[in-house]
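Shown next as structure tokens: one chain only, the form predicted alone.
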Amino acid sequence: MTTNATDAAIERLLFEREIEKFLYREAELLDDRRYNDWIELIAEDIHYHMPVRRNVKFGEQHRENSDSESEISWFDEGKRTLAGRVRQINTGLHWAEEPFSRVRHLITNIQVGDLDGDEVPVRSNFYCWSNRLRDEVNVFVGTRQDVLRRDPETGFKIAKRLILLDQNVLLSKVITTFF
């Protein structure tokens, strides 16, 4: 290998890392219940979006995911409607969330593009487990597919998120989880 190909493999092993860092940095301040610190994360721009999944016929896999133009969706969410959920569930007073649900995220399989200009489409899996009261238990499993931004402030900020879960039906009595 060539030197330059080596700065270049080097260059870019780093950049993965940092990505990773972000995204793991994201999952704790989930974790920890940090709201406000993850909310700084969201490019004011964003498209926060999970779909509904069916269940489809073979050829049919357009058909799978819910189109957020003209169909519901699980999530279709900005920032603002974001802010609103973090200021919600941080007064205590959030029925869904009293008492708090304690979760985990666990992130795996990143797999980051090529940046464009000060964007990089960065596809990641998720496993999140929540618990709440005694015996809540709630597993979601599935692929996140992010545009994250260059910031000078925060290292990066997510610009777009399309969340695919697994299920089609969700077991969930509400989601107050951000994934």
Second form
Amino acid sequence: MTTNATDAAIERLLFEREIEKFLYREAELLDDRRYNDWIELIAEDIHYHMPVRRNVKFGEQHRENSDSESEISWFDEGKRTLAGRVRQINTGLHWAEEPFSRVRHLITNIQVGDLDGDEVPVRSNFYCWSNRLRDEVNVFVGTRQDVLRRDPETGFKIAKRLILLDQNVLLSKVITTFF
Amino acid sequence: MVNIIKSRGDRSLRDLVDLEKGTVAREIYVNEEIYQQELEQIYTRAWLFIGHESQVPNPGDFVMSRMGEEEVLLVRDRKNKLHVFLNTCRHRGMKVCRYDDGNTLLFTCPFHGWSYDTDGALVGVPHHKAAFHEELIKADWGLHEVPQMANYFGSIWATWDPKAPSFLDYMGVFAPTIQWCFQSTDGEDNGVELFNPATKWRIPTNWKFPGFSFDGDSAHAAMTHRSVNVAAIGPQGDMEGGSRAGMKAPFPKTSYEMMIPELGHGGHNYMFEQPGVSDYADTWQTEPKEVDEYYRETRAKKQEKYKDVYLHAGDGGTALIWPNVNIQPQRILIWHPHGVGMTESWRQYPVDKNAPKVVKDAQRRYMMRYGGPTGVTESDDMENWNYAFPASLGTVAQRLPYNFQMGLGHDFKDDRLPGMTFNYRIAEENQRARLRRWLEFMEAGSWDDLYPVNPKKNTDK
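Switch over from the form predicted alone to the form predicted in complex with the partner chain, please.
Below: every chain and molecule of the assembly, starting with the one above.
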């Protein structure tokens, strides 16, 4: 490898490492229930979307995930609603999350795309364990397709997040965590 | 009287449900045998909500639905006729369809290849000549279809019981409420379509906790939903205090629990003190102005249409139709039994079919952030319905009855709505009505014991 090529590879590695650290840090804020700090990582114009996953015939995979433009999703919202959810948890009166559940986000398979201006597409998988009261367990597994945007204060902000939860019928009574 | 609980000697269900005292044994919510009897006595007899014709607009369209624990298919056949079929192959029982919705020419079983036309007829049997020797009579082995189906202003209902009364008889004076719920906001019949897809989720609780308490439990709101108001995330967005009060335009009307105890239906409806409907109320100020303009306009049309008509329950009224579906103008809530301790909740959202996209989008987004397992309001309901179940399972806990006494003995009639029974808007009269019908269904030998209804003392007042 030439020096220039090595420099470029190292720069790329450092960039990917920076994004990984950002995503791990984000997961830590959620698991530590620092929701006010987490919401700071959300861009003002975020589209936070978790579609419903359909069982569809071969050849109709384009219909598998519910369409944000016309259909019903589990989450399909912007920062204002997300911030409202954070306020709700912080009331201490949100019974579905009071007392707090024990939640752990394992973030894996991080794949960083190419920087386009100040935005970069990033894919990652999540395994989210939630244990509640004595023995209630909810497991959420899926993948995320993010667009992260450079930010002088927080490193990045999450400008777009598509969350594909690998469930058809939601096997949990509620989703009170974020992904 | 049929003794359901065989293992308990001569005790009958009537000992468990005391409607005079308003006490109910926890057993009926947690006992496995009673649950199995419910599937037989209630879910194979009652008219059940299946879906809406807008879900299957074209010939060959189908959508998965459910009756009790069992999957059914709502299908529009190639001649445009609607059918409801049990999703099971007549040969060895495999699901003939494993898609949530779609369009097809045939339902072909993936096990041995029996295939059925969209009208349910068995049309293809591999080796029919060589192996069945053409002795299999295909006409006898079509998909199992409900004996009775009704299309009521676009909403589709069905029952497994050929002897069940007609849908209109089953609905009684609640039929107009259902009609109104499927009107567009300008008061036109058949004016809505349903957003797709239905959302479906599991709540670890008996189906009667949500099924009987939803729309029969105004008392829960202040406590269960306290966080919604404190966080100011109610229907009007960030309005201070999150109060809904601003949504209600003044109009001389009184909210009641209204029910037909003889049929088990009940909801929250208005008694209007004058004809017509109330003025438009600002509800959409956080959305683009076209949304506000659209609903203002449709409201004006509805006001014009009904200016001389008393529209009791026609302006935001709700209906829990026995046994497990709640119909509201913008929400349909279904609580399917899924084992004694599990409920599979299905939710669908109607919207004016002729509304512009901006309006449909606003309506859709509001419903998504409000309702269901990811809704800011309803998530707290799930927690309460969930944990009431295990806390009722204990040996000692089961010695303690539930209290259904709120408003007991304070029901009354009003000549303006004959056939309807009333109670104060915060009462448990709707829940007692469901429990009464529950007891009747569980004891009945057949529909002969259930209809025509036998008016009882609390309807004679």
